[in-house]
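Taking the form predicted on its own, here's one chain by itself in structure tokens.
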Amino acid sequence: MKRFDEILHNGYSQSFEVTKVLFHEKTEHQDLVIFDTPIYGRVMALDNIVQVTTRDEYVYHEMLTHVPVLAKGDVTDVLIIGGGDGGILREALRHKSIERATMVELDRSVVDLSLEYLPEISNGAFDDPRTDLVIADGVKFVAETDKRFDVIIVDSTDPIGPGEVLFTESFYADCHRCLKDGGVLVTQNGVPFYQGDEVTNTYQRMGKSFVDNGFYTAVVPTYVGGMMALGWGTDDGEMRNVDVETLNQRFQAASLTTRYYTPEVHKAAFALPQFIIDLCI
């Protein structure tokens, strides 16, 4: 393999120069390939769709984690659905207030191969005593568990194949049931420029369960098409409006060092361009 062509969007693709293929095999659930590139470092793709690169993973993982945790404040229990590479787990456990991080991953192979080929992404998070790794179907887990969480983070693939069930009305309803009072759900929601239907569908489906739902954004170079939408659902309508001073206080108290996230970026991320607002119908 000299090049890897990702064809996620109709009529458009991106191509990566491949310097070395490290692993390529069809697991129980999906086709998984890990390869090296001169620009993005090491890359993992599932079913021919890029999931993570070592060059820019910090943008996605910081924004999907620190925004809900610092907006909520006093977070002790986090549930991560998906996220087999361990990046979300890594960022969550940087918050000393978190006593338990439950991670539910469908495909054990993603965890094992990430530990072998992409260890810097999890950076020891799987060995943290606060980690509870569950290899199971995330949909079934939230439907059946009696545990409750301050924050639920859905680090899923796109709504194609195994990830499709994580974008349903029933799944969002079950996530709502699993949250403590005043808890928040955040989700991966694609690139609105290309995946507008995904934004609209999530807005409508999540709105059936949450008093306040919508999106905030981050720019991840790998996920081409401009801003990436991150879904937001909570019954606390003021949580998205936490002022920068309070966010700064929580950020400093957590002693975080970040490469993308800042309290100012956090606040600004909820200011959506009109074309995304127009999709929220």
Ligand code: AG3
The other form holds:
Amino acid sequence: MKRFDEILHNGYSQSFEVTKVLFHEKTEHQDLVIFDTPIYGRVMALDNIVQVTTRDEYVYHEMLTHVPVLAKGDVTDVLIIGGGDGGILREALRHKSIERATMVELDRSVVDLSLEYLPEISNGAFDDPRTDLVIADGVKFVAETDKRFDVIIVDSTDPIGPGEVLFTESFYADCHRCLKDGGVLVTQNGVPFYQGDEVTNTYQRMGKSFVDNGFYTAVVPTYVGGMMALGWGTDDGEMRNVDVETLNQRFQAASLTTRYYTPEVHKAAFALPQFIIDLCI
Ligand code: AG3
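With the form predicted on its own in hand, show me what the form predicted together with the named molecule looks like.
In what comes next, the whole complex appears, and the chain from above leads the way.
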């Protein structure tokens, strides 16, 4: 393979020069490829869609983790749905307040192959005694567990193939059930410029269970199309408005070193451009 073409959006693709293919196989659940590139370092794609690159993964993993954790404050229990590469787990465990990080991943191969070929993504997080890795269907897990969490992070694929069930009204309702009072759910919700329906659908479906729901944004270069929408659902309508000073105190107390997240970026991420507001109907 000389090039890898991601065809996610009809009629538009991104193309990587491939210097080496390290792994390519169909797992029990999806087609998984890992390859090296000149600009983005090592890349993992599932069903032909880029999931993670070693060059820009920090944007997504920091923003999907530190925003809910620092907005909520005093977080001890986190649930991660998906996220087999371990990037979210790594960021979550950087918070000393977190006593338990439960990660429910459908595809064991994603965890195993990430550990083998992309170890810097999880950076030891799977060996942390606070990690509870469950290989199972996230939909079933949230429907059945009697555990309760402060924060739930859904690090899924797009709503095509195995990830589709993680974008349903019943899944969001079950996540709501698994949150402690005042807890918060965040989700990967695609790139609104190309995936507008996904914004509208999630807005309506999450709205059935949460008092306050909407989106915040982050720009991940390899999730092409500009801003990515990250879903937000909580019954605490004030959580999205936590001021920069409070965020700063929590950020300092956690002594995090970040490459994208800052308390100011956190606050600003909730300011949506008009075309995204218009999709929230
Ligand atoms: N999961 C989110 C991939 C989304 C790609 N979607 C897109 N480009 N519209 C990433 C897994 C990282 N842990």
